[in-house]
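In the block that follows, a single chain appears as structure tokens, in the form predicted on its own.
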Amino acid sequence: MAEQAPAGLAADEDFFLIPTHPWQARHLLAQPGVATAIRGGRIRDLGQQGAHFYPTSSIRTLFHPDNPYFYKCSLNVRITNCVRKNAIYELEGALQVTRILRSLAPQLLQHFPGLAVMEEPAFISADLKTGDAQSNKAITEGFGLILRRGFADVLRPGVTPLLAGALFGNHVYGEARMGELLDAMQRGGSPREETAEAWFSRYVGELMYPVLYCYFAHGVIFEPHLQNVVIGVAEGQPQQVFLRDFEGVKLVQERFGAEQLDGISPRAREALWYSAEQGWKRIAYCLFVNNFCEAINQIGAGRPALQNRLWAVVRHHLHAYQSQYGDDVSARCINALLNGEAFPGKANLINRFFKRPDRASGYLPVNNPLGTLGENPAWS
């Protein structure tokens, strides 16, 4: 970060540099505690400095191609359900989740070589210690900045990272990009539908297996919705999957007790803990409803028969996952889906209306086509 400072400032040991989102900078400058600190010389407002960074899909996470990290900034703006500031417990939680996933990394890499987890190994903020606890908290959260691992050391040669939401949730633009990928993958005049099935099968295999494995084998709950999944493509085909955003990663409380999380505050532990049932609903919604439903609707638009074949791909991979990695717990969850139990649909609009925290989300039943495909799916 020091290279973004004006000449001479980086060497000033009395100060450290905290980048802020330009929207958040305006918010912070309007806070009385920050204004007082500026007048007293404890904070220097440097204005806009350095290279231009680019907003990613979340608006508040910023990217520069030459920077090894994404900057996940606080933003005191309510977007969908939440005010997107980095709460103190979220700053702590990001580091804790990074430590846990680093301990699992060798095992995950062995089983799922196409997976990359975008670690959040550090954060920076300010604590003015003014004696006003509420003001201090607001300032610390307002300046809170999380560093997220970039692609430089994990992206395979020739692979291009594409946000899943840009392919499956971006209407005509996503449809056009998806068509380009299928054109690049199609070989020897093979039928387009077969190419679509093969593409989708690679995607499901790269994403679903590690997400389910982390949950069932280790009690780590990812949030694999379209904005948190990046697909690495080469020659049109999915080659890697990148999981990001540790704010959405939770831990099954029955697997991670207080003694295992003793390095963080009680508030941070409470924020990370989900029950096993909460965790499964979160994964099932994000993976099957938010992600695969959208992907199948995009790839099979206007072709019901192809959509059924793509759901058969999902069914095939659920069977394969259970055969390769499953246990009694995963069998109960997966068999329920294969038998047509409704998917959980997150009631986001209700949550937004009542301004409830994300963990208080209710779920509504969503039609699950897996149970109507029969035992002999079109795809195998």
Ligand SMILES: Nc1ncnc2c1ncn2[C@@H]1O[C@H](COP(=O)(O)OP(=O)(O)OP(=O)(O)O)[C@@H](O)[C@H]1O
Contents of the next structure:
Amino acid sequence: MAEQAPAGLAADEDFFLIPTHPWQARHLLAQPGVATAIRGGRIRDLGQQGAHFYPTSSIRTLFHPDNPYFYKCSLNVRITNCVRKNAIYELEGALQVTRILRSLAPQLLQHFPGLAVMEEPAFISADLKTGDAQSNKAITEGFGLILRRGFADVLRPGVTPLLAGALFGNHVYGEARMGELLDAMQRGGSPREETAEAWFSRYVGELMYPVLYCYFAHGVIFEPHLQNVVIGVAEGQPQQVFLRDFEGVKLVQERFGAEQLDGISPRAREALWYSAEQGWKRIAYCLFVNNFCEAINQIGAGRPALQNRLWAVVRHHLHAYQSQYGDDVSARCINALLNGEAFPGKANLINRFFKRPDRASGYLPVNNPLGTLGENPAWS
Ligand SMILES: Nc1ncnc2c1ncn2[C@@H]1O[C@H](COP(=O)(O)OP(=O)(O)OP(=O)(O)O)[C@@H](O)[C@H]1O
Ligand SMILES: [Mg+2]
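Next block, the form predicted in complex with the named molecule, ref. the form predicted on its own:
Full complex below, order starting with the chain above.
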């Protein structure tokens, strides 16, 4: 952190620097515990300093092109389901997930060379250790900052990272950008629909296999919604997929016992654990509803026949995953989807209405076209 500090600020060894999101700085300065610490000389407010960072799509995670890390800042603002502060157990959880994924990395890389997981190897915060436990906790959470590794070490030469949400979840910009990618990929006189199908097949191939494999083979539950997936494109085509956001990563409890997670607090363990069923619903929602439905809707806009062909691509890859990596458990989940069992749609609005935490989210059935597709010889 000190290396990235504005010149002259890192000199005082009695203090360490904690960057904060500018909105959060305003929030923190209004906290009585922070005001007392400033008056007592334990915290110094340095105001706005240094280079300008860019907000990413989550608003609270910040980026600077010369910094090897993204800064995932605390933000005491509710955005969609959650108040976006970095609770202490989330800080711990990010490091634990980093350790687990580091141990799986050689195997994952061997099977899925296009996959890169954006590690979150460190955090920083302040613990004032005053007699007021509640205020101390609020301050630690309010300053909590997670470091997420940037693209420098993982981006292959010539590859451009693009947020899946920007491509598929944003119809004006996304449609135009998708058109450019297909233009760049289209060779000779091949029909546009074939190019779109080939593009989407590469995308599904890069994303779905590692996400399913991590879950079925290792009990690691990613949250591959559009905002957590970055696609690396070269010559228009998906070449890499970057999975990010360890706050969204959960672990199947049956696979990760307390003894395996003994480096973290019981509270952090509780937050990481999901049942296998909860985990599957989350993955199935993120992949098929949040991600592929939007992608297919964007790529096949106004062309139902093309949309069916793109769903047939998903069906093909589900079959292929099962035959290459599958086991009995994955067979049950995948066959149910192939037979047209409804996708689980996360009921965010109901969840908000009842003020439930994210992990208590219910799911509603969403129409799954996989069971009723006509035969497509190219992808069956
Ligand atoms: N299709 C989408 N699905 C889910 N979230 C989305 C989508 N599009 C935009 N978002 C926004 O992206 C954020 C997703 O929340 P999430 O918990 O993944 O991010 P975060 O943990 O705050 O930050 P980061 O992703 O940088 O780690 C929310 O702010 C949400 O409103
Ligand atoms: Mg996210």
